[in-house]
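The form predicted on its own is given below as one chain in structure tokens.
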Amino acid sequence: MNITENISVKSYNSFGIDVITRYFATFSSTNELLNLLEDYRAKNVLVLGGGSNILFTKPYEGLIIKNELKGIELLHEDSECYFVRAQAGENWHRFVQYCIEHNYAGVENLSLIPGNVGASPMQNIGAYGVEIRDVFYALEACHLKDHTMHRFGLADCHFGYRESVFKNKYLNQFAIMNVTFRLRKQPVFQTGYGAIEQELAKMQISKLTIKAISEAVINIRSSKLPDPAKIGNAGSFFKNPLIPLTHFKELKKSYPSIPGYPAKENKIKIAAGWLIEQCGWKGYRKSDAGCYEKQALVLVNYGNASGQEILDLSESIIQTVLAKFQITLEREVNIL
């Protein structure tokens, strides 16, 4: 719980960016967090989970507190659902595997997403047709300034596509302590997105289960996404853009193979990785900053890239996609 000074965050972020934070500490209980906040009253406080959705571009002139709260428990159940609470410091994929082992359905499509439980509602993480808001029930969070505890229900979080109230209105104002999920007793299988059905067929699955879907997702992700333990990355660097249907129809004339998926408000979700690949970035590398050879949506640090080099690469990608398709990509990763 002690605050240490001038610590490298290289091992605390999945990009492996080597920058210094002025102060650093960890907490594994509510009291430890409150004591840290009492001892350190400066403005700049950053709560860090798995460090899987952040890009450090410069030294952090403040206090970074790593959330190490652990624990998973079944709070209660009704005729249809289990209400399962996980502490924010739990590894997300381990939590998904725990749910599968206990036959709690709903998060199987979110297997192998890097990061911790606490970040899942902040980003409204999603994959293969499922988002956190589909299984979210509530969370508890500590306000970093007045040290009070708050409960947020589904409506309070204002979930959007890779968005929540914690990424805009309440940015850097709360430490998420735990998240409660509403998980089904009877699965509602989601297999129509991406290559899940093909992978299940390849696996020769005769009876569909949440475990089978999880294994299919793990196979797909492992085949095209780099392991952060081997190559620094934060998973998908950009959001899949939403464009008007009219824009999509115009692009379809020039690019018949452009992939698009119907979304709300008469919009189409476009695969950002496809756009980036069409612009020639897939497999690009300059020094140790690159665009992954198997998935253009992933920017990587091959060893000693700086955060600024990764950021500059992302800006070049944004500009070329805009020029070619008149679509502005948004970064999913938080930039510091």
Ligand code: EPU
The other form holds:
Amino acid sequence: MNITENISVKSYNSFGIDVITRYFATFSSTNELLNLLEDYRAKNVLVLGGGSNILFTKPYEGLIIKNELKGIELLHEDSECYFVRAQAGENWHRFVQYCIEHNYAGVENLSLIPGNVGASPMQNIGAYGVEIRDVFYALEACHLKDHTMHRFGLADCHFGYRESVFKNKYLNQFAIMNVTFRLRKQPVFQTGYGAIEQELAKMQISKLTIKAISEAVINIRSSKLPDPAKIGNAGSFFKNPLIPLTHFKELKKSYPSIPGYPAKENKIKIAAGWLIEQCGWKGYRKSDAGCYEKQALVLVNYGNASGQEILDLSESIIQTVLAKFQITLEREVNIL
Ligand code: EPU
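Would you mind giving the form predicted in complex with the named molecule, to go alongside the form predicted on its own above?
Below is the whole assembly, all chains and molecules, this chain first.
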């Protein structure tokens, strides 16, 4: 456990933004974390997982600690489910693959999402009809100020669409140490999301399995989402907005093809990618900051963009979408 000073975070964030952090350290045990938190330099602590949902817009004047807790274990099982605990520093997709190899069903639709296990409950990651809350059982987290361990069950996390208590009330207050998932012995296949059915048909799958679904999801994601190892990005930059049904009906008159999906409280979820594309941003590039050519919801760093350039681009997008559709897009990515 060493604290280094004034190093670049470029390789620690999937956007590949090159800024300096005042202090940086990693931890791979609870003791190491506790020692770090007791260090006199442990002010403004930011716990980083895979760095896949963050945009650095300026140097970080504090201590960044990278969670490297590793391990996956089967805690217990009942007649229907396996209770599987993964340490927060495990790579998310590696965990999904582990589940598929062991026939633990439930996370296959969440294949290939960048980031670590510890970050998954933070924003209730979701894709192709499944969210973390559907498979979540509990997590353990360390309070960054008083260093006590806390257990959070499903109801404690207040999961919502890309939301949890860790993005709101407890923002930057906890280091998530491990997450326990409740995974099914008998899979309940979720193929309702259109693209999955089409992809499975293309793959000529004769027997549906969690592995086949995972492969379909991997194919879909790789065909339209940029690989952060090649082009810097943080997945969807904005959330899909929820608008009142009356507003949707109004918009539908001028834009008959506007995609909207019924959501709770008589609201309609609109595909933000469509709104952004309609405003002409898809494929846009200024210096190294751009709007991805195959999925407008994803902002990209082609090499040396600064966080501020990406943020400015996102602001321009928000303004044009607001002017054209009277909808305010909300960022999904954490801005620092
Ligand atoms: N669309 C366009 N143009 C675009 C992009 C999308 O018109 O450039 C329209 C199309 O009508 C398409 C619809 O938007 O049918 C939905 O697109 P897609 O299936 O790609 O999903 P999304 O709503 O853009 C969300 C999640 C993704 C997740 C996919 C699949 C959010 C903010 N994003 O994207 O999550 O993978 O659904 O479930 O909810 C992430 O959060 O980082 C992420 C990648």
